[in-house]
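One chain comes next, on its own, written out as structure tokens in the form predicted alone.
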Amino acid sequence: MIEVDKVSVRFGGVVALAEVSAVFTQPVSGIIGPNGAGKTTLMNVFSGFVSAAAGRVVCDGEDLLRLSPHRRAHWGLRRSFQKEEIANDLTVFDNVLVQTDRGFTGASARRAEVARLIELVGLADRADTFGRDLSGFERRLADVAKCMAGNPRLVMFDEPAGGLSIDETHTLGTLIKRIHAETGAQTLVIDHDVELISEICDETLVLDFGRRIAFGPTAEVLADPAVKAAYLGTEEV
């Protein structure tokens, strides 16, 4: 369970998040909203890149905001960025291996886990390929494998489907849905692709101008007139 409790963020006189609260209980949950709504800011609060002016983020009984960013990673927080973080001068295998330093004590166990994850994401035949030689979609798949390595407890994706084709997005969504079964981690997904959010997220939080305007089962949230008005550009009735 992930409890976001009255999280507020201010950048000078600008209120980026205003007492946002939600309790995520499902294996995969979404966060959506228009550009500038505060989605990435909330994710940055989780990971420690942005400090909250007030509030808590409690995961499995641990208030992440009390931990330094590196301790959050040791706790089990993983995230991807809008641009995947793949080292061009490392192979796919080594890109994933570096994420397991604190997840396994034995080298053989670590390497076996990496091999399993690379096969899971469909890159077994590219394990020895350097990052610079991967396609955009292959880089994203390698990024997913990285997020699943080293015993994660919370995995966050920031617009993972950006620039992908329909088929690639479907493949990515299928992988994201497998994360909980494979690792036990909960997953949060930010994306503008409403179809992807609808397909993989059991519950969804909607932000607009830094405020929560809806939260609940994804189908109900996407049917909410306030959400359609703010996010889909329709008139609220």
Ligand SMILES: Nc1ncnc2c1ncn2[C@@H]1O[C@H](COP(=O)(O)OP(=O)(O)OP(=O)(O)O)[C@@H](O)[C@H]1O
The other form holds:
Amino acid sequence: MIEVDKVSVRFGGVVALAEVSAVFTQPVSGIIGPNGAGKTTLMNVFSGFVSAAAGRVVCDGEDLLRLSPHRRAHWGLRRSFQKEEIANDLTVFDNVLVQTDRGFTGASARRAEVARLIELVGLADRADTFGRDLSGFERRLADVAKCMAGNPRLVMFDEPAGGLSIDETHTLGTLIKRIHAETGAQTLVIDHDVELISEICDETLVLDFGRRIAFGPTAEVLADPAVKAAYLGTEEV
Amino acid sequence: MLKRLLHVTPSGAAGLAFAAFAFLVIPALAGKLWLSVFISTGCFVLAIAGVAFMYARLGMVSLTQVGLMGVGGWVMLRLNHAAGFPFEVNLVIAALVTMVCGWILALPAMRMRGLYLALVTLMAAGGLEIIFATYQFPNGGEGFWGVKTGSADAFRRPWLAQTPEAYLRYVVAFVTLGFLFIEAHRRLWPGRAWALIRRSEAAAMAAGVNVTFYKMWAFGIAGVLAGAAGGLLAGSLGLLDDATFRASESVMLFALAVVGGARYWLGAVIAATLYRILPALLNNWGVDADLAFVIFGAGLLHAVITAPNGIAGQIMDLAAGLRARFGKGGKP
Ligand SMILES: Nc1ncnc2c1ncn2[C@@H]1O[C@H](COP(=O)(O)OP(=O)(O)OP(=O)(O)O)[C@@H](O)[C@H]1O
Ligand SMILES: [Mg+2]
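Right, the form predicted alone is done; let's see the coordinates for the form predicted in complex with the named molecule.
Complete assembly follows, chain above in first position.
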């Protein structure tokens, strides 16, 4: 369970998030909203790259905001970025292995886990390929494997389907849906692709101008007139 | 895992072959004057390996490497004249003291990104330049600074390397160890953390990498290599001159590391060759050694415009191309 409790963020005069609250309980939840709504900012608060002016984020009883960013990762927080961050100098295998690099114990078990995850995302034959030689979709898949490595508890994706074809998006959606069964982690997905969100997310939070305008089961939320207005209002821009 | 650690790449094989050549052949052929040029070149290869790897693997710009060599050299001379430890013990202490000094100098910039480290290290290099110019290097005098007028006391060379030929071999062995040390790190978990930091610090943090810690680690390695290089240089000459360790030399060394090709061992060798052997050659031919600066400038332009991986990068690409063609042609 993830409790977001009255989180506010200001950048100078800009209010990026205004007392946003939500309790995510489903295996996969979505966050949607027009450009500049504050979705990435909320994710950055989770990661620790942006500090909240007020509010709390409690995951499985752990107050995340008290930990430094890398300690949150040790706790089990995983995220992907709007632009995937796969190191060009490392192989796919090493890119995933980084996520499990802590201490000296259990090296062979960790390697076995990494190999399993790479196979799961469908990159088994690319494991020894360097990051710089991957296609955009392969980089995305490697990113998913990375997010699943090392006992994750909460996995967050920031627009994972950006720049992908319809088929690729579908494959990715299926993978994201499997994360909970494979690892036990809860997943949050930000995306503009409403189809993807309604396909994989059981509940969804809608932000607009840093405010929560709707939260609940995805189908209900998407039918909400306020949500439709927010999207229509920016559609033409 | 061990297999991965000990895997020899073509570039690595070439490096080991070159090290063997430098160990076996060069000392046998070089005359007395060139021996000392090659020894100092070897010392600078070691120091360049430190800055180059930090730049290539983490994108960190350090402009104080020659200043840190001065610290290592100072400690080496100080210990030689003050205590009766063997050369190797002094060298280890010099390397470790330099590492700690490097940390202290760079600490303010470790949490900041990009340019700040370059600026802070440049200021540190300036500070070291002033200290060295003011206090000079120990030569057997009294007190903490250990400086006296007149000729310097004797320097005890390592037991294994009493002659210049043997000392060159000794330096080549240390340089090789230095490269293997860096490469081992690169292939293990610190290397993975570094690669991610280079990609993006946010991504590294999100992957659980303690960014400050691993940057410090890298800077520590560069410091150890600079300290050892300075110690070995002190051992070659028996005394040091503050003009060797000016801040401008550190900037030059970094620029040459980029020109040579910071990602490759060959780049460090090319950089040190340009830095030490080229001026000596020009001198030998009776040409003004300042011509070297013109050549450096041309090299830098060349690197910036056409060769992002430096001269070594171009050579490696050429070698890989030839290998690919040869390999294809060789198969039926
Ligand atoms: N580091 C920052 N400094 C100043 N303002 C920022 C910063 N990051 C975000 N903002 C502002 O905060 C608001 C929310 O931005 P955010 O990136 O969270 O939006 P988003 O919902 O992720 O949008 P998109 O769909 O375009 O990715 C925007 O007005 C943006 O300009
Ligand atoms: Mg965003």
